[in-house]
Amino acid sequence: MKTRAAVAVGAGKPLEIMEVDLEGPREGEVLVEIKATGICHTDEFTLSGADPEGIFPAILGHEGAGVVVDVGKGVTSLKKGDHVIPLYTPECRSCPSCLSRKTNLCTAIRSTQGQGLMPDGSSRFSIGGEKIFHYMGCSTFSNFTVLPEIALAKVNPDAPFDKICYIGCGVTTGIGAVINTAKVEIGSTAIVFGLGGIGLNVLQGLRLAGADMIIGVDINNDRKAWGEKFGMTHFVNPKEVEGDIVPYLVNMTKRGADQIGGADYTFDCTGNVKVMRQALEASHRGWGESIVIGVAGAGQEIATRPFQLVTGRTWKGTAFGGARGRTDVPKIVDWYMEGKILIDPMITHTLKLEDINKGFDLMHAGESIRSVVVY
């Protein structure tokens, strides 16, 4: 079958629309009509060349939601008609990641995934008999993708695709970061550096657990009214302090008896590598802990004193918000049907397929929140 699609043809270079030819499902897999699809920082940090793993030609997007048209042979979880978001990282329930409960990084397809195939190590997608890349298994990019059929979550027929793909990757890796990850507490102290898109739901997944005091830490002063419409507390712009961030932040976080200071949890949402290392010592001696979320460019190295690590302070990283796709995501998509979370606010901009490459711009100015392509 024909289908439209951006297609990322080179390192830095505009994203282009065209034609190309799909594929369908083979056995296990699932095609899916992609309805609507984020703009993430993670498309831009392949598109920019920085991403070590980036292939091209290749169909970018991985924050989508849609129905299923089709299926392929033996898959039982999933039927035409179903509303599903496609999931980067899947949930296959049977491999040692996904028994041992301990993590969320199922590896039952991630050597294929990196090199941008299916897990029979071929390509879906082609134009004039030359093969185009997958990305992070997903393509939401193309208004027609096949994915595997744990790469996908089933989730309410009633939820409306335009803001549910932003759960496909932000929502659910900001909420998650705080449920799952660092298992916030009622009442605890948090530090959230950098606004943006992640930032944002890493306030309200705060705020859903009951944090008590949640300082939001951004250069940009607009994004002051922003993080208090999800939960934040206090705002804290370093360009606007004198000296070093981090014992103004501690200093900030005394409270009563404790005049040690430091939050409990703090949660890099920037990619910056310095940031990184402030966001550790901004915890609290003992017992903080520090939550990596940000992804910083191919090569570069976080650097602390380790006083810091033997003093009790913890360095975690966290992917898709530790949850499990097929099992969590759907929760969330209830939430927000629910009332419990906010996602409108956050679609700031609403494009079609033609004008993907506005959205790219808006982020690199700092306009949007998430920009999401209807097709």
Ligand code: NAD
Given for the second form:
Amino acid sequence: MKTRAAVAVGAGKPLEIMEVDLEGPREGEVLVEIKATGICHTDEFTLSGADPEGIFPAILGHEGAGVVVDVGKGVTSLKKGDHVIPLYTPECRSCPSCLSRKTNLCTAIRSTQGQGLMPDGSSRFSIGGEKIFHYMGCSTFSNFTVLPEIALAKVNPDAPFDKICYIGCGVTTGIGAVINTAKVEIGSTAIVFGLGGIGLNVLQGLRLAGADMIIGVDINNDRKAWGEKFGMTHFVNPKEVEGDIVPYLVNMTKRGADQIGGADYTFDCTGNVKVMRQALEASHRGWGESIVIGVAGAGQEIATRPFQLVTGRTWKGTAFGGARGRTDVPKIVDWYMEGKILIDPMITHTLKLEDINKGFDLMHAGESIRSVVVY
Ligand code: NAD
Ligand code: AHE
Ligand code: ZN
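What about the form predicted together with this ligand, after the form predicted alone?
What follows is the entire complex, opening with the chain shown before.
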């Protein structure tokens, strides 16, 4: 069949809208009509050429929602008409990682996914017989796409596609980082670095978890008002702080008789390795945990004095907020439908596929929180 898609033809080049050939689902695979897709900073990261796994030409996009159109042989958990959210972190429930119960990082198809291919090592996308690569196993910048059954979460059919697509990455990553990875307790203090599409969801996760002091840090002053909508209690713009921001934040979080300072939990939602260091060092001596969410480019490394860890701080990372997609994503959709979490205000722009490059421009300019393409 033919599908309309925004194709990433090369690093740093605008996406090109094209008619692409799409082969139907093979065994264990599902054909999905994508109804809406968010644009995440990770799409921009790969398009920029910074992603060591980036390959071109590819169809990017990993934050979608849609409807099952056809299923391949052997598919048992999904049928035509089901509403689904694609999962870049699948959940096979039978690989050593899934069975460990210690991680959400299912390994069933990770190696082919990283090569832009389906689990059998081939691509379903092509133009004139020339292969186009899949991306993060999802390729939601195509109106129709094929995914493995284990990479689809079946969700409430009443939920609006143009909002719940955001649960395919940003919402789940931010809230999950708080609940699944950090396991934040009531009354905690927290600092969130970067108040974009992920950071605001960390804020709303912290509010849900009952954190007390929630400091937001961003170089864009417009993000102060945004943070306040989602539970932030204090805002700091590092550009307006004289000297090192770490002692400034430690001082702000001083509590108790010893007046040591530092937050119980800190989160990097910028992808900047210098900020990751600041986040670790602004966490509390003895027990502070710093969660790395941001994704940094090829060749980038994090550094700190080992003393920071010797004195009891923990550096952790999280992918997809530690969520087990097929199990947790339907529940997060229900939380949205029940009004427990907010999504609508964060979707600042809705675009047609033809205008998808505008979504990237808005992100670069710091003008959008989330742009969503509706097919
Ligand atoms: P975004 O562009 O919407 O937001 C980034 C925010 O960081 C912006 O508000 C920006 O002003 C702020 N910022 C930039 N530099 C800063 C600095 N030096 N100090 C403080 N703030 C700064 O991006 P997003 O969609 O929220 O994604 C954030 C990061 O998370 C990206 O690196 C993305 O690739 C990554 N990500 C990771 C996962 C995961 O599973 N680990 C999932 C989704 C996104
Ligand atoms: N290809 C990159 C890795 C990028 C990365 O870490 N991706 C996150 C999801 S970001 C979603 O917006 C992730 O899931 N990581 C776990 C995994 O298995 O990729 C690189 O640096 O090579
Ligand atoms: Zn993402």
